[in-house]
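The chain that follows stands alone, in the form predicted alone, written as structure tokens.
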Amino acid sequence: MRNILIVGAGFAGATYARLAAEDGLNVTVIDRRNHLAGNAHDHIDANGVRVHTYGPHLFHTSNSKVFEWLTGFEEFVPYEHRVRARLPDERLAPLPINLDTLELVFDKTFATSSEAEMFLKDISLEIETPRNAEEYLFSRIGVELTNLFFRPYTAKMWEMDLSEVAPSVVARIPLRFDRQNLYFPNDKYQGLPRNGYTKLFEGMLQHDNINVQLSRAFDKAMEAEFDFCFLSNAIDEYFDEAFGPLPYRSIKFRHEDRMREPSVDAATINYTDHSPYTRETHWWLLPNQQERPRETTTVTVEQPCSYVDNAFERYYPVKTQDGRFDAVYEKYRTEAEKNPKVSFIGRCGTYQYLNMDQVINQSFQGYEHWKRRALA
């Protein structure tokens, strides 16, 4: 039986582990953290609230294969996510921008969606080929909305101006001309695991062929002990930053005890101000909480920072308009291909910003590609 090492017990590692175990391979999963589920880890805190340790993870996908596979390990309950942005006058506006947002910001009433669309077209700039996030947003929603909803947030989140950020970073944000206020309106499946993500991962990794070792860091010497290694750790760190570091943005989480606010109707509220903080999450509005929520609840406020300032916790790869860090990653990827016993997986291994369903689907494809080559 072949022995496989998988570094990381998040979505990428757990998916590879389960697929390999079901193919009869002997799998060892290690993680430097003391818990399963990677950045999706959750727990019940002192207020009796289920908190996502590393910020809100809202599962959404239109990929039936991914959703059906996940729900084989844990039941999901429906949940449709909503986000509000707190305006300078304290009013809460729907995000992504929709008809209600436009009426609130511009103090106008639009009789039809077409009327709102024409208004937005009038205030937008004609930029045929946007070179960066600023130009992309100017061409879609104009200067005022860009500066209100995206410029301060981007400066905090990425420590860059919109003009320095790749268009792809903001192109994934939808724009609506109706009153639809869901954050992921086009995804067929939206929900959260009934007993939390940690329980979901326990199910994924519960297999006779899987041995999980937490609080264990990876060392290159381990490669000699296994037939093959799937690594979700940072690819630049693996190569001792030989071609330079691949930067990430990280988040510091401040958990606050607050009284429940009945007026708050969205779990996530984005900040449009120039404070260091980007958003807050009201966990009691997510499903799978205790049956009778207490009056005192937990609200988590997020402050972006460099991963260097947060114990090298890597969350979001930095994507610039000139693609300079992607070019550095390509050097690492080319170098990694020279090692026949190693494959890099997941966000940090591939230096991509991926949603949870995308990580799983990428893992399906990556494992099948490896299986055809290695197990033929």
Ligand code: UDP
Given for the second form:
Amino acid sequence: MRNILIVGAGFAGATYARLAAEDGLNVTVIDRRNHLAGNAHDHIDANGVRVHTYGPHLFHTSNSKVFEWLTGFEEFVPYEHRVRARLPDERLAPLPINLDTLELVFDKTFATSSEAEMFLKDISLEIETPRNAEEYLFSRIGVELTNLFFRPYTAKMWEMDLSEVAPSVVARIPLRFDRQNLYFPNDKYQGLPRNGYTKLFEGMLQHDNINVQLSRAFDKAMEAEFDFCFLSNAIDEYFDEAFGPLPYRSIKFRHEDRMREPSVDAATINYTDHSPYTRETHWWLLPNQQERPRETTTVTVEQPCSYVDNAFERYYPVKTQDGRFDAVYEKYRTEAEKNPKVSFIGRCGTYQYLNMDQVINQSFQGYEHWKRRALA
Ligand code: UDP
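Please supply the coordinates for the form predicted together with this ligand, as a counterpart to the form predicted alone shown previously.
To see the whole picture, the full complex is given below, headed by that same chain.
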């Protein structure tokens, strides 16, 4: 076992590449895009603003092993993400829903967290085992908050009603009974690479045993040239969609030049309305910007769409309440297991809605598992 091919220079590919290189293997990383970092890629735009090319990537984890490993390649600056939802009357409410959100929406005051918790319990429905995202939310925050904060947004994001979406999709958003207003309240480590994600990836892939080839698409004939291949490209595409497509949601980004708005105190504003847009990001509120800010800045508005309508740019695997696409994925996985020379990794290889830290952690585990068999 000497020569390894890795397809995709995103978090999964770069993590496998680094670990294999450190074990003395010759690693070739290819990516069909002309840049590193996959969907985490960032760049400085014409306004001098660091923009995440494929939408906001906010790093957060409670996994100290992942965080320590990553910060070995690039310094991270502390950053705790905040999100507000713009209500129909234009007021901005904290998200995740917390005590302040409840006071704002219901025009009430709560003296303690337990009062807020009791109130939410009262307005929630008793559903023991929620079968879909709607039932999950009804059982935790009741009908009114579900319909305000989640129903229109989810319809725009997934082109499905909440009742068709898997509970796990909305379970990503926690619930607070106090006034704490962080988007990731439960994660110990939160930050951004000081000089951006692209720089972080340059660090991860900077190794004598790693050869990176950008703008190079994968071709199955390449498998013969390597001892083993880790593939983070789409598994359905690899098999020419033999069992049908694995759909993704994608996003179209509209970058707007705007004057800085000092009143905006949360980098992301989610829309509760019925427009086609889900949220806007004020990049200048992220701390890893360049030092001399200009007056004109960039705000990016997101419009979700099918990946078919966005040049097959795969961002979010579609998780329905009946798990029908996961069942299709299982067929591909079973087929892939018949090929002893390849392993599928990452969001597109394993059709999972994963955060960055989860991708890295799964890559640690996947690599160790592979190594025990392949390098024994
Ligand atoms: N969601 C919503 N309203 C919001 C925020 C989230 O309905 O204001 C739902 C929506 O279905 C979304 C999911 O919760 O796709 C997960 O949200 P998250 O912010 O984690 O999405 P991401 O940042 O990964 O796009």
